[in-house]
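Taking the form predicted on its own, here's one chain by itself in structure tokens.
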Amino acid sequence: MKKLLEFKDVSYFYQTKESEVKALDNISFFIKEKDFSSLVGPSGCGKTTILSLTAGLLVPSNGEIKLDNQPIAQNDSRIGYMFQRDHLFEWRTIWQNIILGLEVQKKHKDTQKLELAENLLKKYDLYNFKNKKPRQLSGGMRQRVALIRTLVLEPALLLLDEPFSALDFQTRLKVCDDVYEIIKSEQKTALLVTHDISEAISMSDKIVILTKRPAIVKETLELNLSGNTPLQKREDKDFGKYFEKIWRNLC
């Protein structure tokens, strides 16, 4: 598989009232097309900053970031962003939430895009809820709606910023399986930020481990676990070895 996302010697500084703070220090890594990758590191090390740089919301102080060998643009339309909360509008129906991004991009009359939206709702068991309001759905269903809303825009890369953190543990396990299945089924490339080591291991083909701020890449792990779902991968005999290795790197 070819490289889809590549960071080359990326540093980032931000200003406080007192001084300039270095958040990232010559970060280099790449993600292959159709891979599911994760960023892990100590709290405050700059994981979300990396996502913001990837999305074009921030500009690196040094270095370069390329998507499909092209520079990242401000608010790059090739990138979809899934946040910690689903950000569904309670006064809009599920269908109206799904096509919100299309409305923003003036594509809500594009029959091909609308057909894609309908097909995704049917494929992932949400079509019968298209006229419901978000409050009528479970937390897991809401996250599926949020993901489909992003997929309708057909991004090349999905950025997932702690998307399961607001869910209870049992729901979180189920939604991890659901989101993983959808991303793999749609053959999308994804980059996940999470504080949950087990979550990162169970969902990822690759894990990039960061140090405390200013962050550098301490290690990159390629994972090969048996199982078709994150829940099944947690039962692999090597799962504990990966967990211990990452834990020691973060200590």
Ligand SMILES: Nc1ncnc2c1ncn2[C@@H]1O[C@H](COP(=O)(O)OP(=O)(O)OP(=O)(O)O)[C@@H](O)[C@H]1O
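Can you now output the form predicted together with the ligand? The one shown was the form predicted on its own.
Chain only, nothing else included.
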């Protein structure tokens, strides 16, 4: 399959009053279309920076980032970004939250997009909550709403920055399964950042392991676990092997 996102010798420096922080050092990797890929690495190594660069929120100090073989633009609507917390706006209903991005991009009168939004809500059991306020939903449901809010913009690439870390363990396993199912059935390409090694293994087709700051790629793993859902993949006999390999790489 073809490469969707490619980092070529990308460096990034944060400028602060005190000093210059080198967050990324000539990093290169790629992810393939329709793959679910994960970035793992020590805390503070530059994972969020990689996503921000991809989303065009930051501009690389050096190097090149290509999406579908074209350099990414500042306002690239081919990319959707999902954050650690759901960031639903409390004063908006679930429906109004979901069409926030459409409003911003002046597509909220596009019937095709609105239909897509309705269908996603129906498909993922949120339609009855359409007119509720976010505080009336559970953490897992809110996270699904946040995902749908990103999906209605029909991005080619989804960026997920620790989207499950604010959830408790039980909910987390469930939401992982839900999100995985949504992303796979909508045939999206996803790039997940996570601290949780098991989570990365259970969800990914490919894992990029980063060193500590300034990050470079330490190793790339292609995974092929049996099972259709992250929970099933956790049962695979190779799971432990991958876990140990990544664990050792991170130490």
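If you superpose the two forms and keep the largest set of C-alpha atoms that fall within 1.5 Å, you have the rigid core. Residue numbers count along the first chain shown, from 1. Computed from a predicted model, the values in this text were never measured in an experiment.
Once the cores line up, the CA of K17 ends up 2 angstroms or more apart between the two forms.
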